[in-house]
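First, one chain by itself: the form predicted on its own, in structure tokens.
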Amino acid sequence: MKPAKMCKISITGHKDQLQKTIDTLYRLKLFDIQTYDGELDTGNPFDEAEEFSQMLVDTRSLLSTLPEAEGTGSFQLSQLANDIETVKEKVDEFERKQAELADEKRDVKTQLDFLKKLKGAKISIEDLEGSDTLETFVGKFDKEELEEATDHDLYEVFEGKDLNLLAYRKDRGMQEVLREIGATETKPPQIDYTGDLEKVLTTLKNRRDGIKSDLDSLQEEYREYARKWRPKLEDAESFLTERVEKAEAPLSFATTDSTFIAEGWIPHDKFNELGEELHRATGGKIHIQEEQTDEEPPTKHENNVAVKPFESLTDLVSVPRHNEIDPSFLLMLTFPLMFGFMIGDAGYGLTTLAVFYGGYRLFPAASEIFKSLMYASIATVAFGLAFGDAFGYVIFGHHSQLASATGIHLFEQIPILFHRAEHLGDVFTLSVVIGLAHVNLGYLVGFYNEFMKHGLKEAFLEKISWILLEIGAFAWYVFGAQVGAPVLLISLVMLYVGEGVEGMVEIPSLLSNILSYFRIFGVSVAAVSLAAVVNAMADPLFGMGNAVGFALGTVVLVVGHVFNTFVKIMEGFLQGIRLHYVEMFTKFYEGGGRKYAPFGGTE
């Protein structure tokens, strides 16, 4: 449950040992760097470094440039600077091709739109132009309202579909009356054609269809070739960031003219096995020694399997510093059984699951995250057994609506061992229950962080004080003033010399803590209500006895519950980690440390 033990070394060896004691470093995996900020000088990069950083950058451009193809490649060295040059090339060229053509299916989209809107007025595009003696007006307008507002008669209009053409003789007076009777002006596009509108359109749409084509065309061969290059660009991505890292490793490493001194930290059980493996790598021409510092060290998260997905949450927060309990532990423990109490549906949990496993499936970065929302799921499945519900049905117990839909009695003679739905006032009780019971935990598990750092009087003066608080409250409640009031009163005194002022200040905050966990009352009651909402929004359309009535009735269920999952994954993570970070955490963590970065490694 505490962070890895770690330690901080040095290594110091002559300058021709430098590439072999980075490649070991690297290949180890072990070593945190920490970079020299003393009076000696700071080591130069390798020659190779420039060479490969400007590779790295350019191969990184191409790669999120280049569409996603799956494959296997490699890739060679001496050819990798020309092969960057030469993909850039063609992948500059395929960007210009698909912009020029994107450009032209917009203009020609523009050009079709407006013709549309004129079909049927039986002109040219020809006609929308004016002339020395005509004036064009292209725009809606009624044509009725137009002849009895001008006595000229020196016009013609052309009606469209959704647009009228107005060809008069150069007059003011016109111009003057179309405003009078509301007319909108709409300006033509560039048309890049001539003659018949009704022929431009028919031009228009096949050059769109043939614009389509050449656009599919040009990204089927844009992916035929990035599924031949991509593979080696990935290649060559992986060998240079490496290779990158160790060339400029020497950057945070003090030097003199003849030597190299590396500072960094390791976990501590792991001090012999570096030490061997450098000395094998260097020939023994390397010194090793743990440094005796009162810096703090970085993080190394030490759990098991299980635990493992929860440190995502945990760093969500903060990462723990070295000294303290890792809450990883905490969250596996109780996160997932909050979240299952609170949707308790075992229909719901196996929903939930799958957006989940989904969501580790495509994006691998939260791949953690997603796995211990998955933890989350299937507690939902075993309190929605316990309480007997699936999807907002009932389908354990007497009144079993899954053993009357099937027939299948076998279902009735399941019990359900607490039918939330019914006993909705025990969940509100339960939930001031397990406020006391998280928020007190997380009093027991700062005693112990403050006995570590400060010694036991502390640890009970700052944390166990709290708890005698909440007993001496329960005392009063239930025995009177007599039995709470001495307690009360010895908590609080405990809690003046453990916390001063600032103690008693903070006691209101412990009952809004505490009435914080209604959050998984309110929950469990919108949990059973919106699915029940559903059910009762399809059951009429069931009732109907045709097909149509079962379809909607069917469409109904099925968009209802895929809405109601996304709502209860939200409810349900936002208020069960709420009530982690904000009520319990606080009540025993300090976070603020950094994460262990060993060089070469990924953690």
Second form
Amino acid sequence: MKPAKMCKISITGHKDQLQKTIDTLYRLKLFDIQTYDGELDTGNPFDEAEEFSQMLVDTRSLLSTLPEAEGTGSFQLSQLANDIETVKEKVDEFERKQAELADEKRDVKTQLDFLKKLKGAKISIEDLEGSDTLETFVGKFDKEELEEATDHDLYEVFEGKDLNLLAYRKDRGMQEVLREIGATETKPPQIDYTGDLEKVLTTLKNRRDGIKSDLDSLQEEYREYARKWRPKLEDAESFLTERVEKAEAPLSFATTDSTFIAEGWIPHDKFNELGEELHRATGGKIHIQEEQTDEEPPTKHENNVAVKPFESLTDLVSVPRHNEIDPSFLLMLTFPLMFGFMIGDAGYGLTTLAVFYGGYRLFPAASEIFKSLMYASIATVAFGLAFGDAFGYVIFGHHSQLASATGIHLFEQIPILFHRAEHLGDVFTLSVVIGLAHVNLGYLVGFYNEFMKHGLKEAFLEKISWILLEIGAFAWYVFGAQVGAPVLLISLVMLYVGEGVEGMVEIPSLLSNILSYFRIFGVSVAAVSLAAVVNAMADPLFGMGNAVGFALGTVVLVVGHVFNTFVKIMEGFLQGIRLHYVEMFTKFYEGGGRKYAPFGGTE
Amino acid sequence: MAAIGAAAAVGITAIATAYAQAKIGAAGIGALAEDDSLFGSVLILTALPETIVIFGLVVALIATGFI
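Alright, leaving the form predicted on its own aside, put up the form predicted together with its partner chain.
Following is the full complex, with the preceding chain placed first.
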């Protein structure tokens, strides 16, 4: 429940032992290096650092360009520099050829698009240019209108599909007339061929197909090349990353002419393990000691397997400080319940589970969050069964639609808590109860945090005063002012002593925090109604009693419920998590810790 | 009359929430473009104005006699 206890250690040794020390630290993935900032010099990176960093940059740049490809492979360090050079040249060549073909394709497309519009006009491409005596105009205009507007016949119009070509004698300016009839001009692009329009169109189409097949085969060749090299480069990348990290580690250490001192944080219970491993690696030629310090250690979450996925949800707001309760376990307890209660439908529980599982497989970076959401889906199924709802249909209970549809009366016998659509008043009351419980749970955790940091008195004044305030208000409501007023007064005094004026100002926010839990009611109503709307749209279609109606009804159901699934994921997640972040965490959570990042590992 | 009052309560507070969230959301996306570790804080800030519409809902429920 609390982050792991950390200790600061310093490792001192002769520079001869530096490499072995770094290798061991990297392998153990325990030591969170603290960059040295003092009067001694910091160390120099190993000689290989520069060369390897350069190769790493090149490798990463190649990996970002090369097409994706599966496979395994290994590289040889002695060959790597040459290999990178070779692959770079080849990749550049592929990219250049691809760009050239793409340019040409675009060029041919422009010509084709233009000429297609002129299709049907009996012209040669040269005609577009005009001649010493003839001027040309390509554009959209009406031939009859032109005839009417012109007072001579020293021109000719060649009509195409969408565009016309007008050729006229230079000494007979037609611009005025064209403007009058509202002709719009299309400037011909540079055409690569001459001769009959139809023939050129065929030539261009052939060329377009040629380019397409060239491009396809080039891409296939490129992918083949990537399949050969990508796995090797990926292998090289992970090797180089490790070597560069190791080579640059001395930059964070303090050094003298012959010794080095590395400072950093490790989990307290790993102190002995780290010491033994380092002594074994260096033959005991190294000194490790625990430092006494009041610096703030980094935070290492320490939770069991069930709570682990919720750590990312905690870190999303802020990493906990080392000496406060890690709220991940609270999220594990209440977030899935809230999500499940709000959506409360066995059908959507299963569909959201499928979506989250998909996310879990597809996005490894966010896999922990999706895992935590899978808990929420399971809670949704559980609540769905308790409410007897699946996709908005009543499945269990005395008026089970499933029983009447299938004729199996067993479904009616299965007991349910209550049917939400008919007992929204209960959901409403429950929302406030959940709110009170949740907010006060926050105060109790806050009490513990304060107690650990500042002692019982502060904890009591700052956190219990709030709970007393609620009790006072409740007593006033139930028993009247004689009982309520004194309790309220005591709580207000405690609050003022504990938190000062700020506490007084915060009082209305307690009310707004608790009222905020009405969103549970709001989302529940929306969840019930959205499902009912989809079913109400599909029912008349099924009622038509023929195949078309059945097919359309099925489509409406599938599309509608898929849409609803995503709406519900968004509502359930955002509203559920917000109630934790804003309403509950503010009662106790400080956050702002630095996440433990051991050398050589990702955590 | 009560129904109109309830509709106004939810409608107007919903518009107010939407207006606030639009502004916060736009600024939040700007902040995320600079530093995506702010996601959690931006999420909280964007979610804050929702309380306004919840109050609207409460008023509407009181107006219609639900509570």
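Residue numbers count along the first chain shown, from 1. Computed from a prediction, not measured in an experiment: that's the story for all the values here. In this text, the rigid core denotes the largest set of C-alpha atoms whose superposition between the two forms falls within 1.5 Å.
Engineer: Spell out whether the Cα of Gln413 moves at least 2 Å between these two forms when the two forms are superposed on their rigid core.
Structural biologist: Gln413 C-alpha, core-superposed: shift of 2 Å or more.
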